[in-house]
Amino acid sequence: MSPFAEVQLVTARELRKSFRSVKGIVLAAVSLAGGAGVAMLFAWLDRVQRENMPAGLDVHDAQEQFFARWYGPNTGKRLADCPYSLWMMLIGTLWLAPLLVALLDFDAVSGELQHRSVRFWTVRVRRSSYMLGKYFGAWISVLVVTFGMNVIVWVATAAVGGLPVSTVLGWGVRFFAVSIPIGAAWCGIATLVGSQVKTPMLSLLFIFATFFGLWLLRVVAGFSQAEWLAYLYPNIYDDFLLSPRAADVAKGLLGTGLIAGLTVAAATAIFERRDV
């Protein structure tokens, strides 16, 4: 079998495990209950905004003055005209992903060390396949319900906002997209830290310690002058992806590329050379 199909064969794997197991179901039906919540919530609060604009004060004007002072004034001017329930969905993606990931990863490999049901696939698979199937498992199961939650803040947006349906997808897209290579990074990040225990419990506590480390490091950058402290926290290259500037997105796909790329190669590595 070629590591292609080996990879595919555990992704696939995963995601059903993902979703037809009850702690997947659950937390899917869960966080697609919450986006509904939410996206009722962020639409209404769009529309009042809207109805309720200072005279002589335009939308776009406002909209373009709060994200320059967000993001700059070069990305400011892009997401003038965007729906505002939309952008802050995509804050809320940000900030979701990670527990989302970590509630979804932390016993993908530890489970199955604890109960040496991995042997099972060391037979049968390389193991640079099984992490990578693991990792990929991981990440799509994460896009999916990040996309389900989404789509759901999409309607509610077009039916409850009144907005063109055309305007509310392309700019519901774009924002997503920004959150892919974010969630590809934060994955690699849980698939090194949870892969190195035999019980899932530690493995989640320690995933979840790390991903507030992280956080920590933004933290101390912004307070501090060793700003490159910040670029290990996957969620800070949403300025960049948010750019109109193609160089900068290239610098965001470029860095949380990096951080999924080294994690996964590192869990690989070491994966690889393990007693299991």
Second form
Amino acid sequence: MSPFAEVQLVTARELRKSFRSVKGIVLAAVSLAGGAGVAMLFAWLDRVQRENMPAGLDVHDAQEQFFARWYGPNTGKRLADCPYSLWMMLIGTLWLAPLLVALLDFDAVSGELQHRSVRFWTVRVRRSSYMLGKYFGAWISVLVVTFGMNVIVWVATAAVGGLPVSTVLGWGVRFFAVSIPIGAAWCGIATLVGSQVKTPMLSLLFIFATFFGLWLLRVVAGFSQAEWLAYLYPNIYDDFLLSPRAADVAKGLLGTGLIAGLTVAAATAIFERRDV
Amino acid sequence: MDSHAIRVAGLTKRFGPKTAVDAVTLTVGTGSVYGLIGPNGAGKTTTFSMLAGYLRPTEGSVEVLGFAPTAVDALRSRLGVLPQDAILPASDRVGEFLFHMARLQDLPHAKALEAAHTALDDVDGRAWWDQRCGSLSHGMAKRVALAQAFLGQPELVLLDEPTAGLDPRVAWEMRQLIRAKKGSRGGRCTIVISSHNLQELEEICDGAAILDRGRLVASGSMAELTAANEEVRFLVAAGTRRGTDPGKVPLSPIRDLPTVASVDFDDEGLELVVSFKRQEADAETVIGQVLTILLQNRVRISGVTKGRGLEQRVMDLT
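Output the structure of the form predicted together with its partner chain; the preceding block shows the form predicted on its own.
Below is the whole assembly, all chains and molecules, this chain first.
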């Protein structure tokens, strides 16, 4: 049996488990309901803002200036015409991603280590396939939930915001695509940290502590000479991934890919050597 | 085909300063049922866990069906394991869990489904297919775990305390199942059982290894371990003494039998122990000869056993 087939089977089971467990259903429901509420608010604000825009103000120029201050001139120019509510949703998704990742992934490995259920798998699948299956299971679960939230926002933006569907879908898919590699990086970190302990509650605490630590690193990096520290924080890569320049997008993909790849590789290497 | 399903050489496992298993060397023949015996802390489960690839040896080597236990791809459908304390995934349904395990053994969809149904039928659990693992009783869960161990007719099955916590009837059924499985694969299915239940092991196993404080203190066939092919024991009625008068145990005529090597009578235990020359007679012949003498002398006999019994042997060694 190829490792690919093993990973596929473990991932499929993980997805089934995620969306059937009480935790998974509650998380998905809360996320989707929250997303819907926020979406309606964003879309309504967007419309009100546009309707009450002072005469003579160029929305395009105003947005370009706003985004240029946030991301730099090139990206500012690119985002000048995007629906503001969809961008807000991207920011919301990026902030929510670590929380969602932590809550969905904290017991994926630690729970099976605690109850030694992992022993049913280690005689049948390579440990690397098991860990990769857990990782992909978590990543896809997070993507499904965030995609659901995004779809709600797209619908609300088109319906309440009064924007053309093609505009909403065009920008919506682009913004959602930005969250895919960033989600991959968060899942990699959660998989590495969560698989080191045998107690799910400790796993949850350690994952949150690590995520908070990475955010602190980003903050510290802003005030220190060691600016590179900021690149350990996955959400920093939205700057690159939103850029119109291919080289910047490649950098963003490389950064998030490196975080995801290295953390999953480390989790696998440790798991290969540990006693279960 | 290799005549040994398991080869262990100098196997050692240390947890920090504590040595749980110390230089254990043993082999398990293909097609046999082999027991891992010993008191708590003897190193049975640690040895078992190294055989199953759960734990990595600190020193020494383990070969399972000719491969390291971690060679999952080579052993995938050939090795089945019942871990002692692993809990079934609570949210999985029994059928879907067994089907998933069968798929991981590289069985195609239809065959995996069939294997899962067969395995569950074998443990008399057909009705549990749609039940969540988390809702099973201890005995039911144990049987489902046993079903996954025998899934797809593996060549080697490792069972850690397969009947622990089961009621006597279910435990008996499990022993019957293990016996039946022993004969599967044309009698070449090897089963290794780690257990506290010495009576059960003596009943099922062809051979065993006795561990104590991490060390191997004895190993061999069950007949060798219990000395079943070199001594017979007669338990006599209370109040019986040695002597030649009627009703007493006459030692001289028994000692004079050409097949007998030595005779001893335990006055307190009321047990007559007769060691015999196994190249000249088997246990059944000697039992017949000695019984004739005892009955002629009107000795009242309470029981006859071949050898010391595994329990006694383990008590002597550990």
